[in-house]
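In the block that follows, a single chain appears as structure tokens, in the form predicted alone.
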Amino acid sequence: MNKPRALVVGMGIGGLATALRLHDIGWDSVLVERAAERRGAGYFVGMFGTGQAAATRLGMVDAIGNRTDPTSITYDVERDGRRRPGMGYGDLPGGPQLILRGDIEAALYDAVAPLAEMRFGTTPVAIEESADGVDVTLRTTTTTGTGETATTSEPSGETTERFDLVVGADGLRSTVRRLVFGPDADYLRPFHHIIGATILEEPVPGFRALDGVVLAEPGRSAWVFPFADHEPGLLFNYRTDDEDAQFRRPPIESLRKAFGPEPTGPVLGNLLDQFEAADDFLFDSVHQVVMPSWHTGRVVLLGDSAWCLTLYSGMGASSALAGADLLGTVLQRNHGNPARGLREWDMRLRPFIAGHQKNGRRDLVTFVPQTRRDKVTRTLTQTLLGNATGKRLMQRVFAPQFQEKSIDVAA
């Protein structure tokens, strides 16, 4: 008897997990994915229980590893080089693992590559659903070089093949999504935020590479965070009434914009000064993907393409995790019966999706104050928690808040 064949679209964190799920109920997996090659190590992420409990279930939490560092520091700091000790990330309740994007990844690429075809450079251009299958016209394109030096050619060939079930799990701005529910402008919902990331070369001078450093102005914001057995992540926030612009010069140029006309500073300074050299990091507007149904009979959206809950919730890669995890259980108990699978799929889903776009958009302002007020807020709040009996007691008040990060949506 021949196994049910599904296309997954992406090969990103909710891809790979999605694949290998699939593989464990007794699917063959055919990955694509729009890049030439595998991405670099990526940004900051906090992996709470949600996202613990699948990748145990994954066999995956031990190959993911945990970069957590108990002896990091994270300060708050002004422009002028003032700093006192603050909290960090991994200070919050709920114990989560600070990784880098590319640590799932890596871990989970490594598990699929055995268990499923997987081709590069490759994207759907037509999907047609019916009844008993999907058909999918898919586009190769010829790509020389690696790296920056890549190039890509005129497509090299498009080919039609029949599927079972198609998972879009190809990002923000999903090619399924867009072919098979409409455009973009439907599901986006914007923040009116840029971000800007990437991996310091080197620690912001005057402090160690284990240390965190938050800078919090109104509108904007720059984070360092802290990796064992790895240079820091920055991340830099702010607040924008004209996204377009923003793309309408270097990514380098709209962020010393956004945090000028006021003198940087020694420690602003060196984070600018660190992205402009960089040779990898992330430019983009934020999101939220807002839909009435993730799915048609066949055709299934799953993490960014289908919800996107921001890098403010701290759940974007648990979520997607879980909702792999969630995805490979609904369809073996409806076996034969995809649609019904993602009708439960669906169901079970989205109170926890929806509850965690709502704690997104209520935690932009811990990442980003929005007001001087929010900017005086964080300041006393800082001040309070930045020795160990704080700390603790923060953790004692916000614990029932951050039991939502921790529910096992999969089980």
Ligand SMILES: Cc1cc2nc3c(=O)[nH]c(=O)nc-3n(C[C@H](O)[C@H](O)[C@H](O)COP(=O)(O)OP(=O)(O)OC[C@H]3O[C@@H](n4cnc5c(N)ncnc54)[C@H](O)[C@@H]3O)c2cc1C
Given for the second form:
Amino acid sequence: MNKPRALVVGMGIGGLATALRLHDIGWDSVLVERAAERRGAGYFVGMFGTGQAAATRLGMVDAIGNRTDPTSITYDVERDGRRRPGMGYGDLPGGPQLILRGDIEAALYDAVAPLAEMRFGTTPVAIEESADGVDVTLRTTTTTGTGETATTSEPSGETTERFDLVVGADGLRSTVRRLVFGPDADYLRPFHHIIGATILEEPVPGFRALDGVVLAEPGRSAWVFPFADHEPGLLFNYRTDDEDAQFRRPPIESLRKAFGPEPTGPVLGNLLDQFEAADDFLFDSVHQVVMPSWHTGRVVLLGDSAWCLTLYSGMGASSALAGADLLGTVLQRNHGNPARGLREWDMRLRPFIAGHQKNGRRDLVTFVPQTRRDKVTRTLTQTLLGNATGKRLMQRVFAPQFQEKSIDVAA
Ligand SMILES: Cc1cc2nc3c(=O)[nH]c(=O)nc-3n(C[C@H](O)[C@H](O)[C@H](O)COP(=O)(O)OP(=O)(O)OC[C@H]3O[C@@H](n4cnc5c(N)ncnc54)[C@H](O)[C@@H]3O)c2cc1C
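Coords for the form predicted in complex with the named molecule, given the form predicted alone:
First the chain shown before, then all remaining chains and molecules of the complex.
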């Protein structure tokens, strides 16, 4: 008997985890990725209990690893150089596993590569669904050169192929969503914040490589996330009323403007310089994706394309892993009837995702104080929590609020 065949669009965490899980339940997958090659380590990610449970079931938890350093100290700093020990991401209740996005992607990629067909430089350009299959036109682009020299891209062919299921795991600005469900504007909810993220080449002057650093001011912040055995991750955030203008000049110019006009001081100055020198960085606006349904009969969106929670929820990677794990479970249970499986999947995940979207909106202020009052509250809290007793107390008080991050929604 022929195995059912899925097209998985996107080789991020969601797409790779889906292909792995589909293989478990006896499906063949074709994975397509728009980029010409695999991407780099990315940025800091905290993986909470939900993701840890799904990664364990997928057999990936050891391969993903853990870069948490228990001796790390995170300092709140001011531009003038004042610093005080505060609370780091790893101190949060729920014991998030501190890693890089690339740790999850690399572990999944190595597991999936022998099991599925993978095509880089390939994207869907048309999707036609009927009762017994989905016809997808795929366009492949040949890129000349690799890495930074990969400048020439030419269409090298289009094929139309039939699949039993299409999984759009192609991120915030998903092509599958646009082709099947409609324009981005119908689903993207802007946060009016911009992020710039990269990996630091060297520790922040005056701090150990395994120290975290946070400079938080009303409407803007810079975070340095330390790892046990890797260069730290850097994250800038700032609020803006004019997102489009931020992309009309080089990212570093937008960042310097957003963090000006006051003198930067030594820490912020160094972080901006390091961002400017970085070859690989992310500079993007922050949006949630809110949709009334994530599927049709044979097309389903998963991960950021379906429900982008934003980095402020700390649950995007975890929910992509859990979503992929659960998708395999429902398709297996509803063998021969993917539409019923997708309905069950959507119903099961929806309250969980809605909760984390709410938390993402609430927790923005933790990353970026919105007002002077938020800044004062942050300073007071950090002062109270900057020692072992304060951290233990905080973990007890806030434990219930963080329990949702450990729900094993795919069990
Ligand atoms: C700075 C930052 C910090 C974060 N911190 C955390 C955290 O602490 N904890 C956490 O759980 N989550 C965090 N997240 C969120 C998490 O990284 C994402 O939710 C998760 O990586 C989403 O995975 P995905 O596979 O759904 O999408 P993506 O990672 O966006 O992957 C989509 C893939 O599809 C490809 N693609 C796009 N369009 C096409 C196309 N047309 N055809 C083919 N391929 C296509 C892309 O190139 C990409 O490879 C953070 C995010 C950011 C930006």
